[in-house]
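Single chain ahead, written as structure tokens, the form predicted alone.
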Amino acid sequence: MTLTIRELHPGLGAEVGGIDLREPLTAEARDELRAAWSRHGVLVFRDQDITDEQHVAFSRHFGNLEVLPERDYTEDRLPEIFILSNVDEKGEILPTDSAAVTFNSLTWFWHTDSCYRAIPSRGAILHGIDVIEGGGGETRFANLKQALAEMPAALRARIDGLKARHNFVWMRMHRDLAPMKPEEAASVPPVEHKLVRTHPDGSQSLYISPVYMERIDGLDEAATRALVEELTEWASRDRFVYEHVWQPHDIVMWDNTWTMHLVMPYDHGHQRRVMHRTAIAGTEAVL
């Protein structure tokens, strides 16, 4: 197995060739992928028609796996598989006001995965099963290391030392979603994370997850929303962003510690989109 790595965007993103994810991964290939993932932040594997079992097996090479707090959206046989779909079990497109479609539309906002945990996820691996071809449903990834490094000095000075509260239950309340089951809500209490994250290698990144950010320390609600919007606008400029245009059975793997992402809107009442995701558990708090 000889891997090829082709850069997709100056800020982040690379396509990996020479690999079949249906086959067992060698230690050498795993180490090469880990290095490329660390360097590029987002890795793309084309034409990988894998099963959920193969998806989970590949993901475990990079760490333990999380399970979503809301089990209504996980695979019964493999709870590590989080299902993002606007299609029911019969293959019919769901009504646009259904709970699953409303929940999936949360991905249309910039976020980092599991920011509502004390230790957010290390990364995620997403399998495009039914993808939209011809416009809509693209996934954008923003490089938060580069965004921090190039941030205007005045804005950087305003956020140094600040923390934000990330709240799963608050997010749901403000997006017209039904209340969580009490045991599910209890599993995800609000957490605080610094706006500037220091990584084990000494590098730093902005750490924001706009859709989940309830309040920034020392700011009222209006000031919080204004600063979150300012940081989001800055970090989502074109030079920081790779936009992935999905092809059938793409696998996309991203580093959740220094990127954020969103899905571009699409006509979820008529366009089928079925994605399966695993989340790699984190090992460190946002320091």
Contents of the next structure:
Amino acid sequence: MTLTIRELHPGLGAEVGGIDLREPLTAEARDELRAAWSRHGVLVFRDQDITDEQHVAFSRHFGNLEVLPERDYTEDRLPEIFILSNVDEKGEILPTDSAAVTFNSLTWFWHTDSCYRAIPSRGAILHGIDVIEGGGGETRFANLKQALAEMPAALRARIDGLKARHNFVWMRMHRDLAPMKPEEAASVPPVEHKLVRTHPDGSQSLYISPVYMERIDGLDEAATRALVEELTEWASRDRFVYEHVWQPHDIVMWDNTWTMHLVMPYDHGHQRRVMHRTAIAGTEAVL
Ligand code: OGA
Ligand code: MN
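The block above covers the form predicted alone; next, return the form predicted together with N-oxalylglycine (OGA).
Now the full complex is given, and it begins with the chain already shown.
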């Protein structure tokens, strides 16, 4: 088996060919994928009609798997699978004011996954099962290493050394979602992470997750919102962003340590979108 890797955007993203994710992964292919994942930030595999079991088995090659704190959105049989869907078990589109659809539309804001953990996730692997064809529902990924490297010096000087508080429970309140179950809320207390992150190889990136950022060190509420907005706007410029247009059974694997992402809005009352995701646990804090 020979893997092929083709860049998709100057900033980040590559399409991987020559692999069938239903088959066991060789150690050699795993090592190549690990290297490509770190280098390109986002890997795209086309036409991979895998089962959830195969999805989990493939994901385990890259680390331990997380389970989402809200068990309403994980698969009963396989809790490592997080289900992002606007469709019920019978295949009917859910009302736009249902909890699941409101929860889904949180992904329409820029974020990095699991930033609400003391050790945020290393990455994620997302399977597009029912995808939108004809506009909407694309996923955008921003390169936060490049965004930091090219940041104007004046903005950079304002964030060096600062920390932000990331808070799952606050985010839900702020977005008018029903309160979490108390034991689930207790499992995700607020955490602080630096805005400028240094990775084990010495490289640096911006580390932001705008929808979860309750407060930046030393700033009041209004100044926090203004700085989060300014950083988000800076980092989401076209030259830092790869936009993934989904085809059925695409698998997209991203690095959560130096990218952020969002889903482009779609007509969730009429367009079906069903995605299954695993999350690979991180191994180091944001330093
Ligand atoms: C996620 C997420 C993006 C998408 O699963 O964490 O943000 O395209 N999904 O559904
Ligand atoms: Mn996400």
